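Single chain ahead, written as structure tokens, the form predicted on its own.
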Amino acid sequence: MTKIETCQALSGVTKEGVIDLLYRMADDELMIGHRNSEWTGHAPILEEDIAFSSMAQDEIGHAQAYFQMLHELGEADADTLAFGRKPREYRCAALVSLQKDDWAFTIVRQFLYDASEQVRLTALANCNFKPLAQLATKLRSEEKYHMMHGRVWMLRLGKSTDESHALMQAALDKAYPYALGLFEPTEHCQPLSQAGICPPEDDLKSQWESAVAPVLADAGLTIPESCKPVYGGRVGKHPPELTQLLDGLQLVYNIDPAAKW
């Protein structure tokens, strides 16, 4: 299958699919980064205050990289894409917009999300669209540290006291259906797969399940049975938490969208 060397070489349904994929990944990163930043000054220990601030910076930086590629594909500039859209125009999964809740939920959400990123970035690092393959390779190397951090905390809290275990299990029960929503199929899945750019979402989900199951088992946690995935985010149907998040995220930008900083 012929490699696509530049953004300018994309066209038709393949280009539409790549644009949709980049929006999904960028919006996920932007929202999870913003949620992580809410722990700055509030994490349970100083080390985690620093760690989550750093991870938030990483995620938002990754979002910016995706937005920049979107701009190269003819979309608006990064700031406009990040701050200038209505809630229904975002394509993030519901998982990333949910409120930060307690520390157990934050850890479980971050672990499940990071595992999905590892799976997707690994696939994209070998895709036929060269600019995206190069970016995915770079970002995957950074994300591996997030995975290491998450695994340590999953085991630490899952196998600690009865109380911490109960909180982690409750967090997993809440987060898992939303995490499945990270793999919501879209109309672009088939064109992306046929072009050798991104595998079908069901394939990625299966890889993700295989990756998270051993860690959850080691932590003594039970995957909830018969979960119904929470879909809708990829087509602009979001929980109320996203509107609340955007009210804060866009506050300064909306004072004067034309301002130069």
Second form
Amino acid sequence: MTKIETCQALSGVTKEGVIDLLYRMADDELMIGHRNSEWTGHAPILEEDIAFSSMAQDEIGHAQAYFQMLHELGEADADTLAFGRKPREYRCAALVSLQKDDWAFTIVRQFLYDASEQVRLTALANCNFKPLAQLATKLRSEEKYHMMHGRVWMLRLGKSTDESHALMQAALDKAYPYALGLFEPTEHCQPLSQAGICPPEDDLKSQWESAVAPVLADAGLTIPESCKPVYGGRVGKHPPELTQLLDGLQLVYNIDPAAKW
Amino acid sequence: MVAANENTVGLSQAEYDHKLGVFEARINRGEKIEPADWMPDDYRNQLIRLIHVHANSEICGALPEGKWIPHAPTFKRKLALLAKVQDEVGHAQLLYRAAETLGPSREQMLEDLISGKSKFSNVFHYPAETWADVATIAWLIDGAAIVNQVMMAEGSYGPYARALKRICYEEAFHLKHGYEMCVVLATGTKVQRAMLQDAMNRWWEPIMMFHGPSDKVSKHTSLLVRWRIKLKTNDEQRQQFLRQFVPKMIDLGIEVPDKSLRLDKKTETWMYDDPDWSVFKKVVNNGGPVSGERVEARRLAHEDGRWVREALEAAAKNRPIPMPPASIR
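Switching from the form predicted on its own: structure of the form predicted in complex with the partner chain?
What follows is the entire complex, opening with the chain shown before.
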């Protein structure tokens, strides 16, 4: 299969597919970064306050990079895309827009999400669309540290006190169906996979399951049985938490979207 | 770690005077005092008080600005503000560590903050009401803090001075970030300019009080200066702040909201009517507009995080810290 070297060389259903994929990834990163930034000043220990602020910066920075690529593909500029859309125009999975909740949910969500990113970025790092392959390679090197951080916390809290174990299991029960929703297929997935850009969502999900299962087992946690994935985010159907999140995200921007801030 | 009072208990007056003489001679030679060195109880206690209040101010200072991270209107501002507030929490971490070298534990200091036993800076007892407050805080409050911290970084206690060197380096970036935000608002739309002026109007009085009570009424200053914990008085710091920032405010078209403020051209000194120090006293004793909200935010973070800290302690007792597998290292 021939490699697509530049943004300009993309066309047709492949281009539409890449645009859809970039929106999905950008919106996921923006929202989870937003939720993580809500811990700044409020985490259980100062070291984690600092760590989550760092991860939030990484994620929001990654969102910016995806939006910039979208801009190169003819969409609006990064700030307009991030701050200026209506709720139904966002393509994030419901997992990332849920409220920050307690520390157990934060750690579990982050771990499940980071593992999905690791799987997706690893696939994209070898994809046929060169600009995205290069970006995925770069971002993956940063995500590696998130995985290390998440794994340590899963193991520590999953098996420490009875209370921490119970809270972690409850968080996993809540987060898991939403995490499956990260792999909600869209109409663009087939062209993307045919063009050698992104494997089918089902394949990514299987890889993700193989990645998270051993860590969850080591942490003494049980994957909830017969979970139904929470879908809808990839086609703009979101839980009410996203509207609330966007009200906050767009608060100052909406005072005057044309102004320089 | 040295327990408080350990050094001076059981000394005769003559022994104490001798040790004090040696200690003060070291300070006068510009040497740094280190944690294991002998120091008078008053020196230790004053430092604990100062560093503790400073550390508390860093974490409470993260709250008004942190509240605006989710609302930052562009990627540039969001990333910069996140990094800035993260720095402030990092400063708190450094400072609690510096204070720990003198005796109290971080846990104890955080509990004292929550119970109201220890204080934090007057300016963080006020709410950040609009986006322009974020700009004003980052420019003028960080600016006022730099005046204080650059001076304190030359102080006699080694761990505090070294922590402050690093803090000042990072604060210099905050100042640029704050100034740039103020420039954008001051040269922006009518709404943005009004927003900035409104923020300045509300923040000016707290900022004028930031360096602490006037030398005429400050009860701590003379001893602190003698032991080189502080190198300038509160009024000297305030004057330096005014010299540095008032001309820049005027350049930006900001009306300085203090009718009494005037420059004595002969001495290049800013003259002003003293703020009402009874207000300052009330505010720092948790009687400010959002004192309760700030302490409550810290209490909630501390209480909600208790199970996490307990789990960490239990995990550390039972097994070594898990390391990532080699494949993702």
